[in-house]
Structures are given as structure tokens and as C-alpha cells.
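A lone chain, given as C-alpha cells: the form predicted alone.
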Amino acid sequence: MFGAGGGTSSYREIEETDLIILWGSNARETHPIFYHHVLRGVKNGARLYVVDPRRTASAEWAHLWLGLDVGTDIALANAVGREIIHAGLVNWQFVERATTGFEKYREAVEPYTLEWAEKVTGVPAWAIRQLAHDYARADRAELCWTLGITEHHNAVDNVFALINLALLTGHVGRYGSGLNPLRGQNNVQGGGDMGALPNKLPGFQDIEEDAAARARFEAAWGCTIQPKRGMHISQMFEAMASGNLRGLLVIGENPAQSEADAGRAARLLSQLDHLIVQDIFLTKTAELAEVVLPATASWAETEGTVTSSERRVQRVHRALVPPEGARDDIEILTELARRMGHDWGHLTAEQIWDECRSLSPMHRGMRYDRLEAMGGIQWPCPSEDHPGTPFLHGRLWKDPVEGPLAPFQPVQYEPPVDALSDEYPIRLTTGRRLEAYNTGVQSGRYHPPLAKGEHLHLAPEDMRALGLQEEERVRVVSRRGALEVPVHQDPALRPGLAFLSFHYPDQVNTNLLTVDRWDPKSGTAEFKATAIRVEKLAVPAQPAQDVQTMEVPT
């Protein structure tokens, strides 16, 4: 946040704040451990607001659920901001001393009246007003979001719209007040921290703008680093389509099933000159590869570190001996380097971590023994006598402010790119379920009692209008593909909204339907907003595990 890609607050602060907003996050199912902290906060007196198109399991615990139409987050956030301004609830002490760009922001949100926002978002004006007033008046408030905000064609603008609200009210840089992007899966935070971003070196050091950082890495690595960002995954697929990317090494990912417009993704992967996959299972992506490198499970069979959404770096210990034939990721990569003419020796995880600490100021004080003794340390931790940093940007409250001021980023509402029409009248949104994980590579072999296979969730009104019965098999069609799936009546949905997860692609390949239009700033595709139609089939109902997928011919 404000230059470093991490949440500003600790989990403990969620328990000790006065107001919690979950915006585009069904944390009860998708971040269940974090949600325990939310429930403790509610038990301690915090008010909980949930902003989500679905009345999710998280919303069942909320003091107020704001059921907005998919893709209208900026319209809602800007209306909240305008109401805070017009009600005289701006934290002027914070805005005037710690921020820039307020007047441009005020001008940008002025058209977003409560009445206009109600028509666009579907959220009643009184609910928008209540959220605005309660958030601004709260002594401490935590604003949390996840993929419901970021899996859109304007993902970064969605995030800016939320950050603007925190700046407007001063809910950042203090204990119990912060901004928290909940990471989508284990160690996503650690991946970004370590430079798994096309424009960053480890420690969020900019590869284009920070010449001093490049020089440090060049000296340590004995090479020249070009001051030019690489491609994110969506750009890689564009390069495959144009023929400019002909070879790919995939480590621990399953893009043949996880990418939007999965039919196109699989075709492009199969057309590469050379595809190498390094994974613990033979995924659908691995089945397309010329070479498969069997790896170890990083959460149980390797040594190393993992970083949580609260920026806490923790030690990971090998608990199991890997199966015969599997090799540690470090061993695989160092052997690849050796065969390409670069002998890195036999490195341990701790040696690699110590090199990282020497080059990343935010990790410098995190020796392995300190991580063990302290139960993990939150970055930044710039020295070996530093305790770590429970919350970020306290500097904004110092007099004078330390470092750069926090900028308002005015943004404008844009509807989803996959427009609804007479031919495609239903909005499909996708998400996760408690009992499963991603494309099912790790969880698909288990059959928990909660799971009953994938179903298309529809509102009761839509079930009646389409003449459908529970478990009846239907054909779901988008502008990119089609599939067959049984239906489930879901009272948590409003008319015109449907829901599928992406956990069972071998049975129901949801991403055949989703649109691959992606955000130009982040590269994230718009998984959350697909236009579909639902067709009744003249066949008996069948259980979900028997459902097969299909792709519309092109």
C-alpha cells in the first residue's frame, strides 16, 4: 500500500477495532482462519459491513449487507466518499497534513449522488448513507477486500476507490485502522515480496526506477539487469497468440484451467514450441507439456519461509520425506541453471534467504533463528534488533509527516465489459467454496462431506422463470463457450445473478465461460462478471459428478 504491496494492519487489530468492512470478500469461506479474527472483533463490539453481490455466509454475521450489482464497486465507493464530504465528516486533520489531490477527488466524486448510486449499484440510498456515516465516525475501522474487487477489468481502480475512502477518513496508519487486501491463496504475499512481479525485485524494489537497487543485485548475481519490466501472465498469453512467446516454464500453476477463457488458454499452451511444467501432480497443463519435472509439496516437504496477508514471515519445516522421484524446487532450479552454464552450487533454503535479506532492506533483520524465536516477524524489519512492524504508515501521523504524502487517486465507474443483452441476460460471477481449493489440483482427490460437486447457483425467481427443478441439468452459454451443469436454488442470490466456482474443472470447466479482458495496470482478468444465458435441457436430472463440459465450436 502506498508503494509496498501489503496490508497495513495485523490480524489482532481486526479483533480490537470498532468497524470492519468486508468488500468483495466472503472471508468466512475463502479465508476461514482470518474470519475467526473478524468474529472476535464482532464479539468485542465491532460493527460488520459486508459489500458483496451475494448474501454470502460472511454476510449472515453482518450488521448490514450491501448487495451491489456486480462490477459497480467504484460507483458505490465514490458515492460513499461524496456522502462523507457532503455530511462534513472528512478527517481534515489527516487530509490536510498527510495527503495530496483532495480537490481533484472531491470534483471526481461530486456526480455520484446517493440517488444515482442506488440506480446503478442496486444498493438502497439509505444503506450507502449509513455505511458512509458509520465508517467516517468510527474511531477505528478496518477495510478488507479480496478477489471480488481485484478480478475485474478495472481492478486497480477498484482498489484506488477504496484507498480514497481510508484517506478521506484517516483510517490508515493507526492501530485498529487500516487497509487489508486478503491474499487469494497461501504465500501469495510472499511471492510478491520475493519479486514475482514483472516490475519488481525482492522487497518491492522497482526494476525500472531504482538504479541503486539494480546495482546491488547485479553485484550479488554477477550479471546485468535490464531496466525494463517483464510481462505479466495476461501479456504472456497475448505474446503466445502473436507468436512472440514460444517457450514457457510453469512452476506450481495450472493455467490451462485457471485462466479466463480457458479454451483459448489451452489452445495457446498446446501451440508452444516447448512447455515445461514443474508440479506435484500431473495437471491439465502438465498433460500438454513436453517435459514434466516432479516437484515437492512446499507446505510439507520442503524448508523455507511463508508470508501471510498480515506481512508475517514464518518458518516452514519439512514434515514429510518427499516421494521417490520428486525433487525440491531449489534443487530443480539450480540443476537447470547448471545445465544452462551457471553453477550455483548446492544451495540451502537458509542460504537463499540470507542472500535475500542482504538485498531487501525490508527483510534484513529476519534471521532464521529470530523467525523461530518470535513466531514470525512482520516486514519491514530493517535490522537484526528490530521487532518488526505490526501496522504500516504510522509515519503519516507524525509531525511533520515522514516520507511522501499519500495521494488521492480519483477514478471513474465503468461497467463490466461483457455486457448483458437479450441473448445473454444473466450475470455470472465466480468464486470459491469452503471445501475446495483453486482448480482442484490439491483438493479434488478428496471428497469432504460438505461437497456435492459443482452446481450452477440461481435465484429462486430465475429457477421459476426458467421452469427448472433442483438438480436439473442445464446448458450455460457465454460469448466464449458453453458447459452443462446441474442447478441449485440459492436464496442468497438476487434475480439475474448466477454463481459458479472453478474448483471442479474436470467436471464443470467454469473458465470456458469467463472473459479474458484484463486490467491494463495489474493484468488481472475479469473473472467476476460474465454474461450468460441458461438453457433448459430435455434430459433427466443427473448428479453433479456425472456432468461433462463442452466448448462452443469456433
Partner chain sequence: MNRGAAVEGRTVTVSIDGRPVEVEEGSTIREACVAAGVEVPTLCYLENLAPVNVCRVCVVELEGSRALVPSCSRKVEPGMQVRTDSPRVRQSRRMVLELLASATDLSAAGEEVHRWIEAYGAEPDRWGEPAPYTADAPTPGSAVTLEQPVKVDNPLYVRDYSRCILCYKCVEACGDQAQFTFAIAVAGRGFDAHISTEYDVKLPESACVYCGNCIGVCPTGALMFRSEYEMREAGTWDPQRQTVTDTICPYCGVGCTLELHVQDNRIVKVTSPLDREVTRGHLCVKGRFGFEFVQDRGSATP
Contents of the next structure:
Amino acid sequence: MFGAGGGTSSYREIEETDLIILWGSNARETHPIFYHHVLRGVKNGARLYVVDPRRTASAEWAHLWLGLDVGTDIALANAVGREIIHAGLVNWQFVERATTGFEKYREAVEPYTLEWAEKVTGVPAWAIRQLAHDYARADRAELCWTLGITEHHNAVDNVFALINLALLTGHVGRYGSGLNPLRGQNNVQGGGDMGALPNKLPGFQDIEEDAAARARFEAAWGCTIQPKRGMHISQMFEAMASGNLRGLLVIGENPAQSEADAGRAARLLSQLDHLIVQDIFLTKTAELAEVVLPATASWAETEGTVTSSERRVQRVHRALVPPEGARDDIEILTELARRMGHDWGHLTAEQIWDECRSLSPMHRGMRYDRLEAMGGIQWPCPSEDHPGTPFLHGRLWKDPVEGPLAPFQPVQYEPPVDALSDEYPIRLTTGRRLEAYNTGVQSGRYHPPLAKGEHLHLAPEDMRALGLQEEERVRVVSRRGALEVPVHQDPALRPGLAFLSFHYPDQVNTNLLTVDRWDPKSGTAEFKATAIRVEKLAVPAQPAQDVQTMEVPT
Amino acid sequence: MMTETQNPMEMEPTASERTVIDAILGSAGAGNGAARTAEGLRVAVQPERPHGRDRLLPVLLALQERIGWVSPAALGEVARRLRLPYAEAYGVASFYALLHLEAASPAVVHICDDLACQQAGAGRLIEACEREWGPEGAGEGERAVAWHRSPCLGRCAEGPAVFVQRSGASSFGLGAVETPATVMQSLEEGPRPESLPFIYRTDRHPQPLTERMGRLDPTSLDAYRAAGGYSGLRRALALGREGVLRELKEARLLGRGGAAFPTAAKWEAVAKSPDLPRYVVLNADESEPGTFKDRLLLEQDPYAVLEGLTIAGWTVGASKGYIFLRGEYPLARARLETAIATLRERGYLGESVLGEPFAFDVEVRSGGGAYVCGEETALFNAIEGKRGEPRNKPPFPTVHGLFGRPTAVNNVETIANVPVILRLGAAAYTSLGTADSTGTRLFCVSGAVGRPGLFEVPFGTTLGELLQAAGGLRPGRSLKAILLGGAAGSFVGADSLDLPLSFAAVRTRGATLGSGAVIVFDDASDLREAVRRIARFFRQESCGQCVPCRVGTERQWELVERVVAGRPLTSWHEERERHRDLAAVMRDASICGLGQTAANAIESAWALGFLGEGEAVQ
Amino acid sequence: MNRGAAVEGRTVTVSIDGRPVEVEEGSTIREACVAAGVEVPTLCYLENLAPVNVCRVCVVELEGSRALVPSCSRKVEPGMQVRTDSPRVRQSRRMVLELLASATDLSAAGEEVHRWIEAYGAEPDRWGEPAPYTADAPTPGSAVTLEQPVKVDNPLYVRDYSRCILCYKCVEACGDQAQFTFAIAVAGRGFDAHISTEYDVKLPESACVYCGNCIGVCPTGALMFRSEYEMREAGTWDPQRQTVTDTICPYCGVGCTLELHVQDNRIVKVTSPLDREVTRGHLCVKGRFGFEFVQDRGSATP
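Form predicted alone already given; the form predicted in complex with the partner chain follows:
The next block holds the full complex; its first chain is the one shown before.
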């Protein structure tokens, strides 16, 4: 958050807090076991606020649901901040001692009155006020978010807007008060831990700014590390488009279907000089590859560790013998290195982990046997007698504050890139469903009765206005593409708001519609805000397969 | 009923179902904020509902009465409106025998075939109904009239009794039903006016609980006041809380519901609890076979009961009283509602009772047809809109009762004694009865006696004297056995006529006064049928929560059926041993009094030789 | 978890079978028994659920208490004198096991259940000829059981209520002890009480979200993975040949521990350990059932 990226609280704290805000998170469906902790918290007396354009399954449990317009999170958050300031609810003890930049923040949010925010977000001013007051007054409060915050062109600004609220109220660095991005995918946190970020070495050590860390890695690896950040995935696609990136190794990702504006992504991947895909399946991306390296399933066929949303490093174990020909990721990578002239020898997962521990201070105390015995350890864990860290930034409450102060990061509201117009009057937002996952590569192979195939969810009013019946196929058109899909009436939506998941790209390739404008700071694309129109089909529909690859000039 | 494709969640209730639901839960717009208004699409506030769920049983009973059944669509709507899981609402609805979850006939006749009515010819009535209306329960929803056997309906002195549920009209009870034609006549012309059973009158001792019954207009507060009514409450208000407790302590009032717990101690525990709010609850779920005294108190003397309840509220510091009334007692409900309305109007209930800084009001809740709800914690659960499953104790109701709050729960007869004690004073009260059992007791005498009815006599009166008052046995008959305390009680033999009816004396014979039911069997009575009925009763009334009772009552029923049929498994001796084992585990390990007493009567039947090889009754 | 307002560190001394045992305030008698090294049989108790104390197999004799008390829920009080092996206790436990076994198919219950039946001398056969479930009057000589058709109405799990002891665990796990879905409840009453969806609709028409947390807590195999059920039917289910390996769920980033039950290199069942803070034994539909994608990949050589 301020330094290492990770949720500041433990799940346990969610059960013992007084107020929980889920902002842009439908955890009931996307993080079901985290939501168990939320519901325990509610049962224990916590108040739950859900900020989401849709009245989701999560919002059903909320004491107050705020149904803002897609992409107006900063408008809402800044209005909450302004209201906290004007109502005299700022936690001065915290702001004065532990933060910097309050004045600039105050100035930045001053125009965000409740009335203005009501107009922009659509949420009644009283509800914004109530959220502001209750959050500020709560003894303990947890603010949690997911992709509803980060899948926007201004994702990082969205996150800053929320962090500012925690700084204003002192809801960070204490038991039961914190900031928690819920990681959408298994080991996204672990990827960050291990330096799979453009500017980080393992342990969130900055490759450009932390010369001492660089030197440690150089000494250990016997090579020079350039103090230069790499590309994130959106930049890679930019580089592919400009011809500067000609070769790509893809490990366990399916960007041909998961990227926004999927038509363009697939085209760029197929135009590469050399594409290598390392995966357990022959995915759509793998189909485009020159070389496919069959891998093992990391969670069931190999040894190693993953890191969860509460910064808990946990062991995965081999339970199954992998299929013939599939090789462990470590083996594949060491073999690639050997072919490139670096013989790293035969390495076990534990050996690699121990090297990581020697270089990453936050992981240092996490011996394999300790991870086993303790059911995982939450970082930072700097020594082998350290129990791990349930919540971060307790230092901000020390007197004097230890380490750097927490900066306010004033941000300004910008509407979504893909503007609504008469031609594209409906806001499509995308997300997950409980039973499925990402592009369905994994979840597509079991058959829960919940899986009813992809449908475009529409508000009952829009269904009526368009003269549509349940299950009727429609044509959905965005500025980038079009597809056909049956509709489903969803009372969680209001008129003008539509929803699709991206779990069934072979049936409905949702990302043909989405916009590839991405956040320059994080590289995340604006999956959450697409302008569409829905067309009633005059003639009986064609099968979806014939349509999904069709690109429509707009 | 359900077709495979019907998803009840997607079915819509009918307009009339909606009307019934709206009348109790308010219009659909209120509720969970799902309204598709401009604001409702932007923001949803979860309504605070500390007790919202407690509307469940009232709305289901209203649907039953107005619509004739609780349809999937209606139940789904109720669940949505109360923010209650549908499956859970179904679990609750399916617990209560008076709720029909499949389309029912416009008239459903419940025919009592329990211990007293059995002796009064219920078997003949059932045969006639079967000829007239077809087999039990069959064709429900298609026939105009359907019928079911019923456990005791609380009209034991006027058997055979029936209770009739009508679709779209209020239900009613009838006594002395000889033929199906009597029922049809009531259905066509409306229920005939209520008649009173025999009520014992004597000059030899005061009868403070029954002296007004049948003599005063039960709907008239003025009549009650003219007879001394509400002087007890005035005295209570003057005495203060401590004073009332002292008076009750000195009067040594013991609970009449069966457990004989000192009322003053119970109230004191509630009064001293720091937790608020506190509640008083009147247990008017009279269902013990052979018992009808509470019904008569409520129907004939409702103001006396309400006066007692108000004194209870004053003493423990409660501002709300609930009356949980047996669902089969619609007349009592009507009389109570009338009385409560009058009392509110006249300042005896409401924000300031009799001008004192004491707010107290009373709400009547009807039961759904479940004997186990007479158990106090099951009763709380029923009021709270849950299945009537008893809770494990401790914690006790005085600490953790209705809605988890300190609660004084008392039987109707106990509460009716309270104004009497305050009016007469503890000294005069204790001059009645025995040292350990003060005051008078209501006995419901039924079965093989000349004058079945309600008998108020001082504690210590012998069983023989009581039977004498009830007209003795019929001419030429000899006494076989007496069931004291109903199905949860036990049989005593013909040699027990000298038994003084006091808590202590009865206990020495291993029996109990229980609810005050006294069912008399003579040499013409079929005791085997009685024992079968008791076994079936517990099999049908067990809530099913704990293993000893759930499976034990089934095994006991099976055992009794085969023993009575003369077909013991292995040997008579082993059957006796099996039953001993059942009795032991039910008594020792069941959660509540139902299971703990479910084998008592049958145990006593074995002991007296009414069951087993060479049964004494054969 | 359910310790109420006990003060941490404060202890209470009770006597278990004559031996003094010191336990934390707010502990249950069962916990005191465990501390004393005394085994207490339980069926409806599970460490990740609040006690419902309905099976009554854990009853003990408490001095001063008329009836036996359920040790799973009764809190210790200073000076309590508890007997776990008195004739009354043995009798009640024997009868509870005997009654359950006479009504329910316990063949898929844990081995400890069979051990207790043996140890307490329960004789379920002495109640008559087992007969299929009916609410009607019994035929003399028969012992009505819960035998009824298996409910197979979805591809993920089966419900065989012939095996159900009505311990309420599935209802609790589906309800406010874990999942908060409330798709099932106890319906009916007495011997007819049973676990049911609303109006007994099939699971796919109910609120069920297939988390399988009900299976995870079921002590008798009444709720069973379809995979296990079919293997049992085919006679290929063999726990002796199964390994159980801990790993982390491959789906979202919450980090749920999975126990993969593997037989012949195939995952046949997924559970989660009760003692992990993240899951407390509970999973979602993906973690519980979404493992198929690693099966049947055949040869991975493209």
C-alpha cells in the first residue's frame, strides 16, 4: 500500500471489526470464503456497506448499498472525504502524526460536494453522507475492494481515492482497521511477492530506486541488473502493435481471450515472430504459438508456495502424477536457461524458495517446515522466530511514527473512456460468476447446475423497452465489436446497466466488446465500462459460433 | 402437487394471498428496499428487524384461515418479505399441524380420538365420517370436506369433540358431536353457540377461579369489576414490586403447568435481571390430553387472566406481555381480543396502566397445532417464528427467554391465581389447600364418570372425593384406573381413591398432578386403546430434535402396537426390558419434558399390569 | 469461537470421574473431558460449528442435575462433579446409538461410530424387522427405518437420507455457521422430521450454490460427492488406496487449503481441514468441485 503491495489486514479481523465496506467487490460470488468472514463479521454486529453499480449477491447482505454509476468511484470517494472533513470527523491524531499532504488533499476534494456527487454518481446525497459519517465514526473499519476498482483506465487513482479515506479516518494499521485489495486470482499476490511486476525484485524491492537490493541480487546471481523497469502487459501489447516486441513467452495466461478488445489481442499475438506458451492446456493463446511447453498444474502436481490476499504464504503440494510429457515449471525454466547457456543444475522448489528467502527480507523467516506447521505465514516475516504479521502499518501508530509517513494522494474524477451516446446508450460492465473463473479454462471442465451458459443481464425495464423475452438472443454492439447472446432479466440491474461475464469466450467472447484503454500506472484495462447498444434480432438467431469471430466496423 | 418444472420461487402469489400478507406485513413497498423506484435502484437500506421474523406464524395462520392453505407462492412471498430463507420458512410451516402445505378441502374436520373422546364414542363418529366423507385425509383439496384424527382438542367433558378449519372463514370447535350431520349443520348454518361443560359448585370452600364462570358476561369489564375484578392489580400497584413478591412468597404459589415451581422465585429472578427489555408470557397452549381448564378460564373469565398477567408485568418490570394461545381455541382468542381492546380503551392497558407510570400491553399469538409448544422454550421459538423446538437449558427463561431476554412464563391457571392472592391476601389464600400445596386446584375430570367437567377443589382433596363430586362411576361399573396428568402423567390403580391431591402426596405414589387432567377408566373402558393412543400421541407430537425422543417415540409406538396385538417380539419379558430401556433414555437424555415424560404413562400401564402377558384388562 | 464473555486466562476446576481437571473459563464439559483424557462420543458436534446438542450421545451425569446433560454444550462451572461412565450414562449412550443404528444406515459413518456401537453394546437388531420409512401405523414386529430412495438430482452430489441421523450439521453449515445460503432446513417433526429444501424441490431449483459444505460436515455419508457415490456403487471406492494431500485452491486469491483425496491418481473428493483459520473446513463450489480440469488431460505432448 505504502511500500509493499498487499492487503493490510487478516481475514480474522474482518470478523471482529465494526464496519466493513466492500467497494467494487462482489465477494459473495468472487471470493466466497472471504465473504464467509464478512458474514461472520456481520453476525457479530458489524455494519456492511457495499458500493457497486449492481445490487449484487453481496449487496443483498448490506446494511446500505450504494449503486453508483460505473466509473464514478473517485467522485464518490472524494465526496465522502470532503464530507468527513466538513463534518469535523477527521482523525487529526492520525493525520497530523502519520500522514503528509493533507492540505493538498483537502483542496482537491473541496469541489466534491454531496450534491455534486449525487448528480455524478447517481447515489443520493444522504447515502453518501451516511457512509462518510459511519466510516469515520466507526471504532474499527475495514475497506475492501476488488476489480470494480482496478479494472478502470484510472485504476491506481481509484485505489488512491480509497486509501485517502483510510488516512483521513485512521482506519489503517490497527487491528480491525485496514485496506484490503482482494486478489482476483490465485497467487496474484505471490506473483507480486516474487517480483513479477515491471519495477520490482522479489520482496517488493524496487529495481530502479533500491541500489542496495540490486547489489544483493547481483551478488547472488553473478550478473548485472539494469536499474530499469520492464513492461506491464498492456505496454507489451502496445509494443507488439508498434513492432518493438517480436517474441513472447506466456506462462499460464490466456491473453488471446482475457485481454480487453480480444480481437485485437489475438491479432497482435498471431503477428509475433515467436510465441511460446507454457500451459497445462492448449488454450486459444497456445493455438497461436510456435512452441507450446506442456506444464504441470501448479496446485496439484508440483511443490511450491503461493501467497493469498492476506499476505499468507502457503505451501502447495504434489498430489497427482502429472500426465506424460508435462513438466514442472521449474524444470521448463531451468531447461530454457540451460539452452541459453546457463546451467542452474537441478533445482527443487525448496532450494529456490530458500534463495528467495535469502534475498527478500520479508520472506526470510518462512522456512518450508514453518510454513507447513503454521498453516502458512503472513509477511513480513523477517526471521525464523518471527510469527508473521497479521496486519501491516502498525508503525503508523507508533510514537514517533516508524519509517516514512503515509502520503495523501489527491486524485480527480475522470469519466470512463468509452462514453455513452445515443448510438451506444447502455453501460456494459463485466465480472465473474460464482461457479466460473476467468476464461473458463479451468472452470469450464466441471458442470455445476449453477452454470446456465452466458447471458446478457439486463434490467427488467430495459427488457420491456426493447421488447425482449427471457432467453431471447440479441445482438450486442460496442465501438469495437459485436456478438450475439441470449438475455436474462436481472433485478440487480437498473435501466441502462448491463452485465456479462467473460467465462465462456468460446460461446460469448465478451472481450470483443471491451475497451483496451488501460491505466498507465498499473496496466489494467477498463473492462468494467463499455458502451453498448442491444439490438433485437429480427430473424431467428444464428448459432453463436458463427458470429463471435466476426468483427464489425463501427 | 409440484410439477417438475415449477420453481416456487418464481411463482407469484394470488391477489387474495397478497391481501392477507399485506394486512399483516404491510404493503409490499415497505420491506427490503427492492422497490424499483428512482431511489430504490440506487440505494438499498436493510431494514432493522430485531423481531421481524416473529410475524411468520401470524401471517401463515392468516393465510391458512383466509385462503385455506399455505401455497408455495404465498410462502415464498412471506419469506421474501420477512427476509427469511425460503427453506427455513418451509421448515417452520411444516412443523405446525394446522398449516396445510398442499391445497386443502374448504372444510377440514379434526376429530378428537384422544383418551377422553375415545371413551365418549369418537370411534363411532370416525366410522360414520369415513362412510360419509371417505378415508382419512384422502382426496384433500378435491373433496368439500376432509377429516383427520386429532389429538385432544380440550373438550374432554363434551366428547366427541371436533375442530373445523374453514377456508375463508374462522375455524370453530364443537363438542358432543354424534354424527357427521352435526358438523355439516354447523358448516351450513354457522357454529352453534358455545355451551359450557359441567362446572362444579359447592358451598364447602371458596372457588375463586371458577366462581364467575358461566355467571358473568365474559365480555364485560364492568361485570368483572363489579365482582371485585382489578382490585388485585390496584393492590399490587400499591404494594410495589417487592410487596407483590412478598405476598406471592407468603402465599407459596406453585406453578400449575406441571413443574410446580414457586412463582415468586421465578418472578424475582426476572425482576432482578439487569437485561432489558423483560417479557411476561402466558402459556395458554393447553394441549395435554384430558385438559380444558385453561380454555374455560380464557373463554369465561378473560379479564381475570389479563389482570394476573398485568400484575406479572408490573412485578417483573415488563412492558409487554404475550399470550401464546392454542390454535384450536378460536373462541378464547376472540374473548381475549375483546377484553384487551376494552382494557386499552379504559386505561387498564397501554402507556400508563391505571394512571401509574407503568406501561403494559398484551399481544395474543396463536399456536399452529403442536403439543410441544406447551414447553416454555419451544413456545418462545414459536412466537419468534421458528420451529417449536425446545431449547437446551440452561440458560433458563428467567435469563434467556423470549427474544433472548429475561422472561417470566406462566401457565394460565397460575396467573389466574395471582389476582386472587392479592385480593384475599396470602393468609386467606394459604388457609385453602395443604401446607405444601396452597389454594385450590382445577381438575378436568373426564372419562367414565357420571358428571365429567371442571372441578375447583382445595389441594388435599382426595381422588375419591373428587370422583364423588364428579358423580362417581356410572351405575354398575367398577373403577379400573385413573390417568392423572394426561398423556405425560401416569395411571394410578383403583386402590388410589384415598390419595390426597397435593403436589407432595401424589409424588409419593410416583405420579404427578401435571396439568390437572383426571381421566377415569372403568371396567368397560378399553385401556389397551388408551395406551395405544398415548404411544401414537407422542410419536406424532415429538418435535424430532433429539434422538431419544425422535426415534424413541417411534420405537415405543411400535412396541405398544405389537404388545397390544398380542405379538411380542422374542418374549414378553424382553418387551418389558426394551420398554424400560426406552423409558430410561427418554427420561435421562431427552432435551425437554415431552421426551422425558413420554414413557411415563406406558411405564405405569406395565406396572399396573395393563400391558403384557395376561393383561389385567382382558 | 463460542466462548462468550469468558475472561482470558481465568480457569475453572471441575471433577471428571473423580479427578480434578483445570480448564479455561467458558470451556464445555466435553472440553474438560478431553483435557482429562476421557473420550466422549459425539455425532452432532463438530469443532467448526456451534453445538446444537441434539444427538445426546455425549451426555454425562452431573451431580445435582435430574437429567443427564449434553457435554458438548454445557459450560463448566466451578466444582462440577461429572461422571462419564456411570450406568446411567452408559445406558443412555448405548440406547442413543442403538436407536440411531436401528433407524439409519450407518454403513458409511466414520469408524469411530462403529467402535462406539461395539463398545457400548448397542444392539440395533432387537427392535424388529427393519422396514422402509413410513409415517403410518407400524406393522407389528417391524422397526420402521429411514430407508428411502437416494436423491440424485444434480451432477455434483447425492443425498441419501436413509443415512441421515438429523444431526443438523448440514443445516448449520449451510446456514449461519458458515455459508449463509440457507438452502436446506429441518422440515416436518418427530420421526418424520427430515432435511429438506422448500417444498422438497430438487436442489437445482433451490437456493443451493453447491459449496458442498454440507458434505464436509456430514458424519454418516448421507451427503456424498457424486464421485464417491458412484465409486461406491461400482465397488471401486477404497479409502485404503487413497492419499490425502494438502494444497491451496487454484482459483481466487483467498488461499483456501484443500485436502485432495486421490485414488489411482484421480481426485475423488476435496475437503478442507477444520483447523485452518482461512476456511475452517468450508469451501466454495470451485474449490470443492472445480478440480476436473486436471483430470483426464491424457498425454500433454502436443
